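Listed next as C-alpha cells is one chain, alone, in the form predicted on its own.
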Amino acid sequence: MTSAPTPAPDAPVIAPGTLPRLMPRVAIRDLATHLATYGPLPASSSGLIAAVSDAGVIGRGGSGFPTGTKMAAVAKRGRRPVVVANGTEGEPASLKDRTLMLQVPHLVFDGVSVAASALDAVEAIVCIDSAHGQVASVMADALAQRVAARIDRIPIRIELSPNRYVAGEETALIHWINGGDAKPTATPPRPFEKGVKGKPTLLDNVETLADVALVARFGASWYRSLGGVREPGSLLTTISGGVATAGVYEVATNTTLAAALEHAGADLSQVSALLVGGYFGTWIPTFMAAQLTFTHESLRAIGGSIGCGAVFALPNHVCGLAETARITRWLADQNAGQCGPCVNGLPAIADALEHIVGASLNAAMARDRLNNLFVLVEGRGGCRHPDGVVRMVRSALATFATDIDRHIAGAKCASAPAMLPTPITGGWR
C-alpha cells in the first residue's frame, strides 16, 4: 500500500486497532493542544490521494463514494479546484458532525487543509448550519488560531449555510455558495467537473476530511487497522430513542447494530424497530440489529443505507407508523418546491399516512393509495429528496404491517409522545 508522508520522528502515534480516533474524551479545541495530541501535519501532501485510496476512507455524508476516487477525479479536471468541507447537518436525527467540530474543530481544518494541498486548490470553505452558532463560534475560533499560526497552506474561510433540510445536499451547497437558492438537482454537472466559480470542486462531509487527515498522519495500514475489511475505519454515529444514554459514539465499521445500540443503554426486548441511516434511511425489525453492521455492503443486503450514520430505536410502546407519518409530514414541507414529485406528492404521501394512523373510514384507501403514489413520485424528481422519502415510508410500511391492518380495522394510536426531532418539536435542536 502505498503511505501517507513519514510524520516527524517526535510526533505521537494513536495505537493501531484502537479506539477512539476522532472523538477523544475531552474537547481539543486549542492548537497547541491538538498537535501535542496528534502530532503535526506532515511537510508535504505527495502522495496523499493513493494514500486514501489505499486506507478505503468512504464518505460519511451518506452516499459511501470512495473518497480517494474522487479527490483523484478532482485532480484530473486539470485546472485548481476548490474544497469544500459539508458541516451543515440538517438531518434532525443526527449530532454526529456538530459534535465533531464542538470536539475537535482543527482535526477538521486539518482534513479540508491536507486535502485542499494534495489538490493544490485555490481556497477552501467550510460550510456550517446558520442555526449551528456555537459549533460556527468554536469553528470561527479554531480557525482564528490557525491564521496566527500560518498552519496552514491554503486560504479557509466559513460560510453560514441556511438552515433546510434540502440546503446541505451537495448541489444545493454549491448554487448557494454560487448566489444562487439552495436547491439540489439531480442533473450533470456534478460538483466535481463544475462547482464553487465553475471551477472543479471536492465536497466532502467533515467527518470523511477528519479522516483525511488521520489517513495524512498515520497511513493507510493504521487506517486499515481497526473496522471490516472492505469498509475499513471507524465512524460515528448518533444513537438515539429507547436508550439509557443517547449521543454520538465512535464505532468500529464491522461493530454490530445490537452492540452499539446496547453499549448506549438499550434494552433491545423493549425496542421494536430500528430507523438506521436517518430520515432518508429505512425501517428495520430490531431483531435484524445482531446481524447487521455499520457497513454500507451489510445494510444494502436489507435494502437499507448507514446514511449519516444516526440509528434510531423504538420502544415498543411508540408507535412507528405515527412517528413516521409526522416526519413525513415534515420532510414534505422542506421539499425545495421545484417539481411536482416534491411539491404535491409528498403532501399526499403524508395525507395517506396520517389517515392510516387516524383510523379513518379511508384507511384502506390509503393504504392502497401509497403505492400507486410511490411509483408517481420515485425517480421523476428534481433531486433524489422524494426518492429518500419513498424509500423511508416504503420500509414503514412493512415494517409495521401488523400496526397498519390494526388501524385499518379501527384502532388508533395510544398516546404517546413524539420522539424523533424535528426542529418543529424539538428533540436535537
Ligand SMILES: Cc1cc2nc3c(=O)[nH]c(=O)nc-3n(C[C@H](O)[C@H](O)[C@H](O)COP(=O)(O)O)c2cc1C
Given for the second form:
Amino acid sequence: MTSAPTPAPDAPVIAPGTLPRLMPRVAIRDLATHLATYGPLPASSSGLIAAVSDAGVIGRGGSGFPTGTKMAAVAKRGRRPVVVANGTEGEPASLKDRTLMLQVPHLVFDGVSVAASALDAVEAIVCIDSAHGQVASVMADALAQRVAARIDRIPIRIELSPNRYVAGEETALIHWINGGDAKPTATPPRPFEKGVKGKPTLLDNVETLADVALVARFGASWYRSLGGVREPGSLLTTISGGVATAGVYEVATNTTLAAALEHAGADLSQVSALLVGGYFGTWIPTFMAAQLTFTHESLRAIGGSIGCGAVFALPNHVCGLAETARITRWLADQNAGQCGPCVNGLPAIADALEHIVGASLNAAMARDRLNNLFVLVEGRGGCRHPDGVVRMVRSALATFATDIDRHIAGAKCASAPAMLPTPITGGWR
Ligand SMILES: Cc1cc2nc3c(=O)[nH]c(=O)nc-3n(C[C@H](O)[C@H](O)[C@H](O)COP(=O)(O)O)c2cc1C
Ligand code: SF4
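How about the form predicted together with the named molecule, since we already have the form predicted on its own?
Then the entire complex follows, led off by the chain already shown.
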C-alpha cells in the first residue's frame, strides 16, 4: 500500500482499531488543544490522494462514492481546482455533520486544508446551512484561529447556504456559490469537471473530509484498522426515535444496527421498524437490525443505502405509514420547482399515502396508483431527490404491508404524536 504523507515524529497517534476517532467526548475548539490531541498536520500533502484511495475512504454525504477516486479525477483535470466542504446537512433525521463541526471544527478544516494542498487548489469553501447559527459561529471562530496561526496554505472561507433540503445537493450548492439559486441541475458536467467559477471542484461532505484529515496524519493502514474490509473506518450515525439516549454516535462501519441501537438504549422488542439512511433511506422490520451493518454493501443487499447514516427507531405504538405520509408531503414541498416528475409526481405520491392512512374510500385505488406513480417519477428528475423519495416510500409499502391492508379495510390508527421532524425551511435566494 502507498504510505501516507510522513506524520510529524512527535504526533500523538490514536491507537489503531480504537474509538473515538471523530467524536471525542468533549468538544475541542481551541487550535492548540486540537493539535495536542491529534498531532500537527503533515508538512506536505504529497501522496495524500493515493493514501486516501488505499485507506478506502468513501463519501459520507450519501452516495458512498470512493473519495480517492474523486480526488484523482479532480487532479487529472490539469487546472487548479476549488475544494468545497458540504456541511449543509438539510436531512432532518441527521445531526452528525453539525455535531462534528461543533465538536472538532479543526478536524474538518484540517481535511479541507490537506485536500486543498494535495490538489493545489486556488481556494476552499466550507458551506454551512444559514439556519445553523451556532455551527457557523464555532466554525468562524476556529477559522479565525487558523488564520492567526497561518496553519493553512490555501485560503479557506465559509459560505452560509439557504435552508432548503435540496440546497445540499452538489450542483445546487455550486450554483449557489456561483451566485445563482441553490437548485440542482441535471449533470454532466459534474462538479469535478466544472464547478465553482467553472473550475474543477472537489465537493465532499464534512465527515468525509475529517476522515481525510485522519488519513493524512495516521495513514491508510491505521484507517483500515477499524471497520469492514471493503468499507473500513468509523462512521457517525444519528440515532433517534424510540431509544433512551438519542444522539450522534461514532461506530465502526461493521457494527450491526442492533448493537448501535442497544448502545443508544433501545429496547428492540418495543420497536416495530427502522428508517435507515434518513429520508432517502429504507424502512426495514426491526429483526433485520441484527444482520445489517453500517455499510453500503450490507444495506444494498436489501435494496437500501446507508445514506447520511441516520437510524430512526419506530416505537410499536406509532403508525409507520402515517410517519411516511407526513415526511413524503414534506419532501414533496422541498422540490426545487424545476422537473415535472418531482413537482407533480411527489405531491401525488403524498396524496395517495394520505388516502391510505386516512382509510378513505379511495384507499385501495390509492395503493394501486402508487406503483404507477413510481414508474412515472423514478429516474426522470434532474437530480436524485424524487428517486430517494420513491425508494423510501416503496420500502414503507413493503415493511408496513399489513398496516396498509388494515387501513384499506377501514381501520384508522389512534393518533400518536408526530416523531420524524419536518422542519420549516426558508425560500430561495
Ligand atoms: C436532494 C439532495 C440533498 C443532499 N443533501 C446533502 C447534504 O445536506 N449534505 C451532503 O453532504 N450531501 C448531500 N447530498 C449529496 C451531495 O449531492 C454529494 O453527493 C455529497 O455532498 C458528496 O460528498 P461525499 O462524496 O463526501 O459523500 C444531497 C443529495 C441530494 C440528491
Ligand atoms: S428532480 Fe426535483 S429537486 Fe431535483 S432538480 Fe428536479 S425539481 Fe429540483
